[in-house]
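Consider the single chain below, provided in structure tokens and representing the form predicted alone.
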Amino acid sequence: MSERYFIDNSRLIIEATARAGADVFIGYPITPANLLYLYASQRFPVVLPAPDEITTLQWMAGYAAAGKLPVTATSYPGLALMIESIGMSHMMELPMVIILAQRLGPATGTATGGATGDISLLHGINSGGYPIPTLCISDPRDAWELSAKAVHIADHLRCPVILLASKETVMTVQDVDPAVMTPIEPVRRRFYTGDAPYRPYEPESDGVPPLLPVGDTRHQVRITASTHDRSAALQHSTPEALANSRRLAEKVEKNVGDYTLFDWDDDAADTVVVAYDVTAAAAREAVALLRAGGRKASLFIPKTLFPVPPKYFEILGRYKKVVIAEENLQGQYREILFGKRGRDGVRGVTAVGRLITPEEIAAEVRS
């Protein structure tokens, strides 16, 4: 008999951010997170409980210019708070890794209920539409692989990186074949180590320049939020300090091939479900109802939401129909990808405050 783990994804989530190399969590416990922070402050060989959120993303902040690669998690109660910064370590280029297990809003909603809520903010969440590489979890497999992958992009693109859960997905205890654990690479932190005066934002060919921690006894290291250009001298809209910011959005879009992670199962079908987070798994079990019925369908999980990989419209456009689950109001995801008219032939599932059923999912393909 083969041995199995029963686990929830908080641990895997903190294990394989650990192993790929992230050695720094600093926290203010928030439900649906506070697993999160828990197995952390086991884990971590540096663990700092912050006295609120804002402290929490400057600190981090800090730790990353020192060389650090720091984790926290949250909701979005503390996102809100966070959301300045997110901006600020954006603009300095400072890699971090921030893990949102979504719950019910509005507002504080409810701690203790699920949602896929906070999608439209993610998609928006930088001043001037400058995208953030999100990844979302669906299963135990990427509670593991996603986990050191946002690590390793915080790291090569030198900027935050959002590990995206919801409540049933990190909370959810269960049955665990190890064989998903698969051996997981450190990262290889790449630090400037020339000799030239360093320019802390010269990019190289990939459209990232490499760090320098603050401190270094050979170089200054200079780094701002504020408009600067390749030296980090503030400048108002100088040509080059304007194409210093427009890299900052290159250099996530102009890379997202590395980092495009999807389940595709296509049937030959003219019907696509597509789900994500926790409603991936109620996808599979409608995808396989439909089957057993005779009904052709295919599946896609997107894992990178943003930004949104060119790929998926190359997919999803060879589908007459496509039914988008999701468990929020509006079908934000759906709305992202076709817009608010939609398309022929895009259909959405939603729900608030509750699972969406994969007999649901199966109503609206066969509608």
The other form holds:
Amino acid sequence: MSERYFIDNSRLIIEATARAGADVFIGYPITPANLLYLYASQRFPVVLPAPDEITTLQWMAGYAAAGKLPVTATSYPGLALMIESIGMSHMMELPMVIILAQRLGPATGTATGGATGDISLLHGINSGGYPIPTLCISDPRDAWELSAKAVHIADHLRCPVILLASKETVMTVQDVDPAVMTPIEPVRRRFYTGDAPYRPYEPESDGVPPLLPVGDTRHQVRITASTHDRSAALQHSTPEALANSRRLAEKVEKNVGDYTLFDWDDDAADTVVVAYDVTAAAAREAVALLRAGGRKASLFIPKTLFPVPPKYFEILGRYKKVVIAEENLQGQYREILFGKRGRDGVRGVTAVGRLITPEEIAAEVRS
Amino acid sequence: MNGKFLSTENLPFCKGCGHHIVSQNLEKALSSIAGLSPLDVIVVTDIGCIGIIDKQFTTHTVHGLHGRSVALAAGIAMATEDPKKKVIALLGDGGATIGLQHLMEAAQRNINMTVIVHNNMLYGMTGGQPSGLTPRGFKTPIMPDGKPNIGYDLCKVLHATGAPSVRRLLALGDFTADLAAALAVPGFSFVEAMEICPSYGVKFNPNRKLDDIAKEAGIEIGHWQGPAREPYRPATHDAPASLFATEKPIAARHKAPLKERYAVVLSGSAGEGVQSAAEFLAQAALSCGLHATKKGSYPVTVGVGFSTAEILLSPKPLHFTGISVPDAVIATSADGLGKVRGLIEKMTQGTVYLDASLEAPATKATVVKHDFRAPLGGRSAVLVALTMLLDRAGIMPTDSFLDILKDSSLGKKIDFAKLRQKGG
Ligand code: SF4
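Having looked at the form predicted alone, could you now put up the form predicted together with its partner chain?
After this comes the whole thing, all chains and molecules, with the earlier chain placed first.
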């Protein structure tokens, strides 16, 4: 066997975001995201320790408005403080990546406990239902590829992107084949180059307006988080302004094909096991167990959690039985996919404060 | 007037609002700076009446959240390399109250920016509620008898925080020179412009003049200078090395007989090398071509109590990293045993390596007791126990572990003759 590293995914995540062209890391310490901050301090061209998470996001917004691509890493208590500013950055259309290492809640909960309990919160993170691209890692390959992808999406869609992980997926040390570290193309930031006065929210055909950093010497740049028209003038609720707000959702949803990322191991079975984050590992083993025992089962690991890619419904619609395993109280992603009532054949496996085992997923498939 | 930087005609404020006067003075102050063009200026506004002024400016404008304009402007200022650019945050006393820490952080770092707090002693936009800066006795709709406590003295706070230039003035008449002086400061400058809001301030405090209010509340008007400091520039690493520059991949140079997944739990006391011993074991496994995972757990105060590590080894790729019942447990101290007692009791097979000082829990596992702490002290007890485990378990050659140790920072410190104990 060739050479392998013995490393955690935090190292892969930071190296990949830096290679992809993210150039500023603003940090505020919180377990279990501290390794990300530590590695960033060694790897990023600029690293600033912020005095709190609200400042973190505001500084990031300032850097993004000035043409940089900032990154931070946090966990739920920090995210809670950031949310208003994430909404602001989304409305202002500022690119940035927020790495969220989930931990066991509620509230302060258990800092060193694992969980995937922030899914519902992320689904509704913006007032009004405007999705924020959210990519979830489940293994070292994801830690590498999705981290780079997050930076690219933030740049292309001109918006905040959440890179979702958890205590287990950022702190566990494991052997990693260097082959997962495929070449990463750095983002080539495209700024407005026209001669006509810059209209900050005039979209191109993909629904994304080109960015121009504040401080530009040729054009006036206006940025705002209040309801505004294409020129960034505040409006109460003119049709142009409301259309502009609607575009914030449309640009993220319309382009989801560019970042619909999942693993799908179809076994021509009537049952599919669905899991993300750390539970994806248990799901892989559950499916292997089932197959070894002669029971067919397919495996679906969503990586793009939000916006939910339409393709997921097409795939999951092929199965009579859908078993969704996740580490939160009620099965948050299952509720998002299938509603609180669910549908016939949709089953959940949930756990709080412990890992879901391959055996219990397999048992739910067999039941 | 259609100014070069800011049109003060049709300002969106109530008649008689102090914001008019501050805006007119700001236009004059900016125009007085030789060679300054509107595109050299970035105005960041807060929420509140003053925050709706953006459209009057011919400069760059950024309009964000309530109370956060100073932090947002600080981000822009830190990212802006040209020191001639002027980053200006405009906010009210409400924004300064909710965002006090942002002011202190910008002052303390001496970020190259100017903050103008329009202090009309209440929240105008929302109906005249008192802010942190409202002085004692000042009446507002929700406190018609007057505020019972004194207001924050922002100027003193920021002066004490190290701001090079802090001013408080009454927003009456022409104070262009004060604003121009603040804008000329290299680094952080702060202006608190005291005004009165006709809609709520005048209404609830009739016949009180601005200067009387300030005087009666003991609010000083003045300019406080701090020690001259270089404006803050974030440090940059121009060509940071890859995180893999120092990380060495491990080549398979041994062979391991292990056929199935094998779970080991190491548990000892904080500071006794449990986590690094676990890493050495896992690295040794990689050097045998095995797959490995490692998780650590310890109390939040990392220097006391237990330190426990879970290691999984397998000839096949590992996905699920949970351990319900381990194949082997090492406990080298009472703290360590306390953490894994329940696990040991659940074991129906496998081996428990227990320091001789410890009482064995009830278990069906084989218990090997040995004085692991004696040969090389408590800090190497786990290494001694692991060496014994590898000698006995037949999962992978002990030499693979010793090779990793020899190559590590401990290589020269450990007496390898004592490491390997016969026993059990
Ligand atoms: S409400 Fe008060 S602060 Fe606001 S514009 Fe009117 S007078 Fe000025």
